[in-house]
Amino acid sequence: MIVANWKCNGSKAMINEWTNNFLTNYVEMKKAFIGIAPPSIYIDSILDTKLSKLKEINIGSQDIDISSGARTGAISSEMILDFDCKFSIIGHSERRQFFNEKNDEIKQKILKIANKTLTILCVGETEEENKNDQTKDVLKRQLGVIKDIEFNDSLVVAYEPVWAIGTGTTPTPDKINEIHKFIKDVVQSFSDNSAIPMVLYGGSVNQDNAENFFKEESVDGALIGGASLDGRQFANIINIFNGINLK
């Protein structure tokens, strides 16, 4: 699974140049499931491209909000299940920081859409918190949101360490798997979520080191950041992830 968040970026010229960058490096092999999440607001502008042609692509949407009704500015559950969104990104750290969003209100969010569409859970240590050697601590207490709910095979966690989004340093690769196999263990400890999910790692992945972790056995794909806002580097990672490397 590769998933492209474009967080605040993008406009109508920039959907149209990706695409055609993306679909003239894409080797088309319906292997990967690949996610898109734009701003909410273009959802409908990229269903409207020829990547709506490629069963492979999946719509999806960034963040929701906790309810709906008098919520200014807010987009809910109900608005991108009717745009047939295939996922919805919970609890980015960016979100957690900027948005002061705290471990109640993420469930609040997951609960809405709990197997009704996938749900990415982000989760990710400070540099702070890593130098302290305190990051399985921190990862226990962020996944501790899924306690209680039942998922049929709809959630995908992605990891992503705070201090390698966008800084172009990331932790090593066996570090990577270690991390992404103790976060298997720890949802396959909550009774209710016994299966094994999809592990993503996000921060700083890019078409020259993605294949560096994909080589890794408990890694099951990326969530990207910067790297995706380019058609043709995005659809390199996936190649890449498939097996195909043209860079």
Second form
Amino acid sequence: MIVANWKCNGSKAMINEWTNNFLTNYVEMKKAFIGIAPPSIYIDSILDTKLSKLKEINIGSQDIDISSGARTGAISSEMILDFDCKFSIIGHSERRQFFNEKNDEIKQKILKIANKTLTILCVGETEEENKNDQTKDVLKRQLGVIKDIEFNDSLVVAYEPVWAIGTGTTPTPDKINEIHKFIKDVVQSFSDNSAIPMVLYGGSVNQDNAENFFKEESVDGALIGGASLDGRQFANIINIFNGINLK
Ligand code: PEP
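With the form predicted alone already on screen, would you show the form predicted together with ligand PEP?
Up next: the whole complex, starting with the chain shown before.
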């Protein structure tokens, strides 16, 4: 599973160019799950491109609000479901950092979409927490928001160390693997019935380093920011994930 998070980037012109570049490089693999989360205002523009003909491409949202109604600027869960969004990213570190989102708000958002569409819950420690050896404690706290929610396979966790996002620095592949195993164990410990979730790695993944991460047993894919803005590179990363390296 490979997911693009375009954040607050893009334009109608960019979508056209991106689509052409992507389609030139992408080697079709029907069984894959490719996600694209553009800014919400462009969801419809993407659904209008040739990308929508590829069954493996799923459009999703970067976030949702806790409710509808008098909340200027917000996008509700009902709206993203109305546009048939196949997933929503929830709890991205930029939402936690710049919009002051706390775990209780993140839980409310998850409850809005659980089992209606896929939840991609982002978790990750800051640089300071990493240096102080607090990573596992932080992750356990952040994962606590899904306690008591039955997911029926509709939960994906993205491990995104805050210090790796957009910096070009990443944990080593074996460290990522260890943390992914830990995340799967923690989620399972919440309920005997809970399925082991897919865990994606996110943080400075690009076409040159992706293969190193994908080789690890517990890495089920990637959530990609910066490198996903280039359609050609995003297609290359998917090809690498699918075992085809044309780069
Ligand atoms: C992200 O913000 O989700 C992300 C993974 O960003 P980048 O790939 O640019 O580090």
